[in-house]
Amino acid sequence: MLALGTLEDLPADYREKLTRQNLVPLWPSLRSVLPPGKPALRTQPILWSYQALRPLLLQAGELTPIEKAERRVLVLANPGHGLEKMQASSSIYLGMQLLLPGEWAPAHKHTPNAVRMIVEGEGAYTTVDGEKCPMSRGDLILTPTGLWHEHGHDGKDPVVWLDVLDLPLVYYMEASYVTEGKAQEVSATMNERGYARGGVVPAPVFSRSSDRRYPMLRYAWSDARSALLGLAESQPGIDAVQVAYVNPETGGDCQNILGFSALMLRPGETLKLPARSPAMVFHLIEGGADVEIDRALFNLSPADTCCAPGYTPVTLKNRSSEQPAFVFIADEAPLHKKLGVYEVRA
């Protein structure tokens, strides 16, 4: 490969003018923006344990009131890309976040997209548009752009939820920002309800259909797990048992940026992934399983979080011979598809 000049190379006064005009040479930076082959990736294979963050996360709950916080979240930042940039990879931000009983976290709508995905606890609700939704463990529910959303606890125990937003990247875009509101008078409750089976959706035979981009925003564990079990049991061949979440008149990705699925791995089952181009995100909801990123091995018991930087190969493993593990995936791959950048390597 054609060897570049350096920055060195050039005289001092001729650096200086450049420097006065706000001009910068690209030769010798190219090879860092235009890598040959591979990007030069930031993203770090990273495991968060739920077992040492839980009484963090608890711990704040005593420290800081929900009226000094907004939202109580412990952030789970790859080092990578520096702790204070508050990203797990190039476009994905993860949060841990915590609602005590008779808490309310208020109102507002942001430009990010956001989903919770449910760790523990019952009697907590997020309201999004008008829509109450409650909260149990491994639900998934979306608050995307532009969409009022507030949570409240009726419940005794706490309750956790993993926040993903696809902030990194609107923040880049200078994008970023947040309305506050005043609390939602609840219109509608369990809208997912008529859209609770597989190709089976309301007819707008006599009512306009839907103008809503997000008619579906809460996707109940208990039913995610039924379709991979009888996923499963339909098609004992198939490669890997998996179901994304969409949005379910148009059949496309649940949210415009970020891409969302529910993987069950089979009781023994080795499931070696391909290195694409995205980065993605694991979190176990059930069961035990190795995850092995590149060289680093990292063994998830339930509610553990990790992540793998694109173009990097992933093998996952289900500890168990006898029963299945059931993981929740985050991706960039609606993102890089929309680029045009989306690849998959042998």
Ligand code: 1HN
Contents of the next structure:
Amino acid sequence: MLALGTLEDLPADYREKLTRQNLVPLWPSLRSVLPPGKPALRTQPILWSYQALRPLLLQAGELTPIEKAERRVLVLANPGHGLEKMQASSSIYLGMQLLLPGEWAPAHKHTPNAVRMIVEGEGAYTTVDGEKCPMSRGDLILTPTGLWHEHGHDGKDPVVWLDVLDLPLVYYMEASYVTEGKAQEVSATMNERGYARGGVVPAPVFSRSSDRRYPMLRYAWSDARSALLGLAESQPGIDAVQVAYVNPETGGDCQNILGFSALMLRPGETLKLPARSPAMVFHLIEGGADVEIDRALFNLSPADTCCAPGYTPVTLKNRSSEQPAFVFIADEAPLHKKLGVYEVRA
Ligand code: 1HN
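Okay, that is the form predicted alone; can I get the form predicted in complex with the named molecule now?
Shown next: the complete complex, the earlier chain at its head.
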């Protein structure tokens, strides 16, 4: 590839004239915005150990009352983007949130989409669009763009969950903002019960289809886990024992920008994922797994979280030859597919 002219090749007075007119020559920067063959990846493979972050999160509970935090979160930031950017990847934000017994995180709605993956503790709930969603380990709760949400806690022990948002992308788009509100009235609990069996959906008065854009807000871990075990048992030849969290009315991704799935690594299984353009996040729900990303090797224990840049092959390995391991995955695939830049490399 031909070497292009640099800024220094240009006379200083010419460069000054350009700057004064808010003009920039493209050629000195062309190779860096359009590198050959593969993008320049800022996202680094990073592991956030739960054992290391948990005491710091609990300490935040002592240092900062909920009224002074609104959301008490330690952000899982990728140093490749600069910690202050609060990004795990180009489009994924991750944070570990702590809610203590009796605390309340007030209602608001915002343009970025969020999901919560519950990590530990019982008795907390989040109310989304009037639906009260109880939180237990492994449950996935959606807070799609524009829906009111608030969190409460009637239990006895601290509750922690992993927040996954498309905030970096929406912020980059200059489209990120919040609206504060008052406590919601609970109008429904457990709407998801109507969708608890694949293939049958609520059809009131025979008029199929819900008028809700997000008909299902809570995906119980007990259901996802038994779906994975059932899949492993009924289809022993399947490449990957994986289920996607989808909109049960459309079968499509459950949110617009990020995709979510759960993976079971069978005892002794090693799973090689091809290099794909979207970045990915892995959060271990149960068991023990090794994750190899480029030259990085992470040994995940339960509640550990790691991220992989796009265009990079990933190998997942169950450390146990007797027990399955269960992994929650978030990725940027819906975004890449909608924008037409999605790639899988052999
Ligand atoms: C948010 O609304 C929550 O509602 C958590 O719990 C984390 C991070 C950035 C922007 C909004 C929540 C968030 C957030």
